[in-house]
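Consider the single chain below, provided in structure tokens and representing the form predicted on its own.
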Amino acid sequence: MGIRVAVAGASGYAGGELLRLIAGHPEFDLVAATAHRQAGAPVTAVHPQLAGLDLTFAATDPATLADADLVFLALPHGESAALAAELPESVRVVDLGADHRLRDADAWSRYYGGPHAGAWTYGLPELPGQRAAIAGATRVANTGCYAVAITLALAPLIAVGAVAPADVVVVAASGTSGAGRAAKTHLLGSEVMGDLSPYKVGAHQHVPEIKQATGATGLSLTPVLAPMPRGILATVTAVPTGDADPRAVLADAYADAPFVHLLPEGAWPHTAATAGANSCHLQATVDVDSGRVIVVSAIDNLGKGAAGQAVQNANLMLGLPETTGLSTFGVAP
């Protein structure tokens, strides 16, 4: 028997990606996949890409999950905390929702509403000191999808004082799977195809998380819905505070990071190049007119932005190499 893992909320897009990664993981045994409305249905009725996975969705309750060594919570924001509180302390938990990401209760109330459940260890291993913190934790809060793309582009520059933390501007395009699987008119193919549209302008819920993770004190984020199923392309700009080479700063920060790739000079990130991978592709330059530092970041929002990141965190928590069961290579075309 391998390490027993379970997925709560396995009928969603992130949950389905978790099931795919767990099925190919050499150390994990999937012992339960739970859902709400889909409870009792075969997993393959919801995720036909997992043909051959002979498993039925169970109801989401603590008893179903308590026998696992580690549980992934892929539930809507605001639903993880109550379930996690009923799991034994011996069960390690990775929460893909937002419930435990923010340390500031006021920020939680402002952007999410409802009671603040408290912060867990933040699950971005590439931040200084976080690998060790995650490895020693039994409860880890996975990053938000925009948050990981932007944090990896920005955090090293702020950490060394290469850019000013008070004036960061981000425009980031995301695929439709980032909005979840629930049926919504604005996500219909006829509405999305051939169109780009901004949303939650000036008020996206990942802003306080990004500020907390990067040290930014002023951040403007404009998210854009793009006509693609998965991927995030974030363009991050900031004011330089000196003459530091942003590429050199990023190269130094991620020299030992297996999933973060600074592309060769002149090559720019593409979302398709990260599809199906747990990778982040970065490129940086300085704007010849404004002098602002520009960093472009690409990830798969269901990979490094959700399920892949969750497996990376779980590997660390369980004492495994963080790359176990994860690919750095995308699927193309």
Second form
Number of protein chains: 4
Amino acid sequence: MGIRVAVAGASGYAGGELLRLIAGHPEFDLVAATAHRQAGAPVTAVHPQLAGLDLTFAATDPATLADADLVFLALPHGESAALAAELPESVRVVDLGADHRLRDADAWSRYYGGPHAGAWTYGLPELPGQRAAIAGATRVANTGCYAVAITLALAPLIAVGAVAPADVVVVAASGTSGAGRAAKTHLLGSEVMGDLSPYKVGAHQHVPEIKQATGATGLSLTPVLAPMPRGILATVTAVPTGDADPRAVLADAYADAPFVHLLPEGAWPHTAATAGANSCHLQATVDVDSGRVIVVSAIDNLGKGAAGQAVQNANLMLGLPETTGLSTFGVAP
Amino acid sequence: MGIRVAVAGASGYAGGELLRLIAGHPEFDLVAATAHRQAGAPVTAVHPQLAGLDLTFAATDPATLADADLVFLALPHGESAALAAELPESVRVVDLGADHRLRDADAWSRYYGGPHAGAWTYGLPELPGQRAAIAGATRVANTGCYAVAITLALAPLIAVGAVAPADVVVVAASGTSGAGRAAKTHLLGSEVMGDLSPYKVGAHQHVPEIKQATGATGLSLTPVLAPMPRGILATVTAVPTGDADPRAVLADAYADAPFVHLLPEGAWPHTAATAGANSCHLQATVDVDSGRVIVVSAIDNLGKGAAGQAVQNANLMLGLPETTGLSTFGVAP
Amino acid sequence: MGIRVAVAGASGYAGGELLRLIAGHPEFDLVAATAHRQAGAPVTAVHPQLAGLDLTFAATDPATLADADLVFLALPHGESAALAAELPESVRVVDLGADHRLRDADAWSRYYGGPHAGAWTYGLPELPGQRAAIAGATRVANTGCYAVAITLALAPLIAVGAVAPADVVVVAASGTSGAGRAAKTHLLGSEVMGDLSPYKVGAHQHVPEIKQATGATGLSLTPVLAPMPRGILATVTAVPTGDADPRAVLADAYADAPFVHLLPEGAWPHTAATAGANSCHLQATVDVDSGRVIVVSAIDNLGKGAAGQAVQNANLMLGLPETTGLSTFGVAP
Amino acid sequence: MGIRVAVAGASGYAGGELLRLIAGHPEFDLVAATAHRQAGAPVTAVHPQLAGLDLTFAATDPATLADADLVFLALPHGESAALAAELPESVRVVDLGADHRLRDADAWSRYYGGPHAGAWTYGLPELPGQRAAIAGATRVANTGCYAVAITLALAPLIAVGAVAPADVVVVAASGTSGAGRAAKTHLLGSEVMGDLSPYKVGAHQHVPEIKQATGATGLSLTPVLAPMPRGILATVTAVPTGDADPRAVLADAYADAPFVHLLPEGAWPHTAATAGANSCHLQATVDVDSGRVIVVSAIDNLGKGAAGQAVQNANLMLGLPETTGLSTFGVAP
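Next block: the form predicted together with another copy of the chain, after the form predicted on its own:
What follows is the entire complex, opening with the chain shown before.
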């Protein structure tokens, strides 16, 4: 008899990836997959990649979810706080949404609006001390997909004082699944194939989370939609404060992190290598012309950026080895 | 102590996928990955998606391979026969190449040239009686990627006499990884993105294999290169001989096949749903205008079309459950 | 002072391509672009590729359109007949929709439903006698995009009796712009990239038009959605009646057609080579195994399949050289 | 009788686009297209999108080229200087390569190696005074594709002192045609589709050209290969020196530039909108968090980034209107 897990909001892309990972997890039993509109429909009608999974979407009902040992919330931003409040404390919860990430209520109001639901334990195990914090928590807020890619690249450099926190410039491109499964014209295949398009330039709602997680005090983020289903490539530049070798700092920070790979010198991360996996690939250098430190990170936005990370957090919360049911190897080409 | 497996020709796309599957297989220990030109290089220099796999390509030497319990040959057509001949009978071999697929030496000479190496047990477990034959064999010839998709769609219909074997028309489109990893201008991203291009029209070397495997006596195959890394979509049309329901025939044929999914009526296979998996999705109907039976099948050419199938065959040869270390769930979107 | 042209339904993909072609046409003055929902919005808000075109969408009002010498109707199927009925006979009309293509009212009712608006002159100038018919018409029904690709490949062979009309098998794959600009989940970039998916298998509404245009009496059409914005690749197979060389038949049929190119022997059409152009590329062979004739054609579904063809028809109706303002050269890679 | 133009190096992607533009140019007669290896082959064997162009590649021979009024050199870097030296001064030359762009011989040696061929008139008409300089020149060095996108975004801001030249951070992603037509494994479709990969991070050979053209004194450039055939999206960030509105500066700089479009507020450039066109789309804002100026520009790397720009320069050199034979409208979707 395994650990009973449920997914709320299982009809979206992160929800589908969670179902795939749970189905392959040796310790998890999937007891419910809920969805607002698709309640009553076979899961495979929405996620044909799960052909053979004999399951029907349930309505998103707290009573259904309360029956599980652990619940993943893969709901739109603003919807998970209300649902989580109805779940008993004995049920462990990993929230893939933004509702419980920010400690700063003002930042929440400014970017998301509405009342601030309060911060939960932040779900990025690779941050110092965070692995233990997650292991002891019953409520964990999964890190946002852009924040994962950028924080893993930047946080150790700021933490050791190797770069200045006040002047960080990031350009990060994401595959389209990061924008969700709702039908919108600008996300049509006809629009996105062959196209790169920036969005929310100069004022992205993920900036407060990234600053909180990295320690950056001045951050310019330009997100770009890229013509691929999955993947985030983040290019992070910052001003070095001294002569610290950024590669050495990163190597030290992630010596014991099973999912973070600092690539050999000369090899640069690319997104396809992380597809379907829970891994993050990193590389760093110092720009010969500007002297800036450049760190590039690649993740699968649905993997380490969402569902993979959520399973990693769940493993820690449940006392399982961090890597249970997760792969570090990408599906490529 | 697991079963010792080796991969010869591990630097190609099928080889890389084999390494990924072997690394995740609970019973296999990877003891060698050989490659002609990359001998001495880290595996991750060629396959960055395997970051974390600490292994160096060995030279393709029979002595190295003879040390394994089972060897996968993922070599170019025409190279595996010579190598296989140097391996002791005690070493089980799965050949992903074409060398040992054809029983007809004339057909071999006509399409491939050179001497015919002789046929091995044909590695498509879903054919009648073939699961047992593979379980008893020490040498198995993996089915070609197009042949998998087409045979699973067509063979049961011919076997029960539901369609005429003499007039089968197939158009099958493949992702670019099916064309291999050798650098050729017509396979450049600039050429293939946004493009569909037929090739070897009217005379494809896979036709004899498909006829042998399906029982078709007249077959027109038009292969098309499609702008995606993975996946084969085969559209098979044939003339019905009576009123047999093609869906019923397929449902019956694959009732016990864990990797073949006949989709619910109205749902049609699409390739992305099989990416990274060992599954084949099928659907069939009768054309209202022409009366032809149309069967569509989708596979991942590197999964059920190559590496996944090879592991499935290896499992059978080694007495393991057929599904060990394989997934039926695709990585999508 | 040029010829005054207007576009109704200018906010869709075919509409946008029409605006691009009209803007570059040496004899046309664009006097109105109408759109239902976007009335009042700048054209460039919907079609950013037309940056610099200083024009606002008008409401789709017959009075606005009646002021033009020629009107292109790029409306959803079923909407153009009503609008056309309100335009004076003195205004020439090219309808890109399906409303006036079919001569058979029963076929219309069966596939589209609703009353049959009656057939107009069929807008495929490359059919025998059709160039003159179009030149003398004031109402022309543009050929559907699949029908263009298939008819140009097949009609001459049936016309000369080189193939049997009763057993034609077609698999045709289209880029996503053929499915229009309405936001639908299955057309999202996340869904279509990396994917091939058949649709309306066994019963496609374009079959009656294709039979009417080609003379085929038995036709199996399997349409496939392909991961590219533009392009149709049609693979047409038929049974030869004798020894006629299909290349010779096609060469003869299109000797004077400026937009149809029979490629040199050994070269096969591919869609990217026709992107942005009004051309159709053709190649034919006889399958060595089945003896079937295989003809492959490639077009840009928005070019020769829609907007380019419409301009070609308009040129003929207005007494201009057929090629005015149109290119035979694709934008590739 | 038109102006006689020739293309040397016509078998590459920029060469093919030049042939397409020349074929549609009302004043140009194409008298020769030369290619090293393909000499003697039909142009359409290499560029099937030009089906109908009845021309054979000539060998790259100065005597052949000297017969033209104007020669476009689309050769690999390092090859055009030697060829140009053999052409009489009476033949106008536009060099699409890097050989004559840099005024600083040291920078040339550092990044390209070999002797410095000396700088020609720099072919970016939108720079102050440059339109007249080009009109008076017989030798013009086309701007590099990255340099076009970045310079148009940045140069006016530095010129008026609105941003600090010493701290510019650029991340620029390019479609694969920018990497050329040589067959390389990392450019295969299987590798690039679904993938974003940075390259030459921290030390790109285009930095000296960009600094020369923009006036930047400290520049960090991270180039990224994107999964699309064409297009460059450059994200340029810089530190403002005061309160100047970056949009107002750009609007003023390009008031008379027919190919540069500052988009309406809120609309951001995306690459697909410029495909096949000679246009550059721009937008700018000030980041609310960091206070940095962010300018994004989009071009077609083969259009305004190469062949389109070359024709624009040729028009100016020949006294034709700058826009002759060029389109500002992209082929989209």
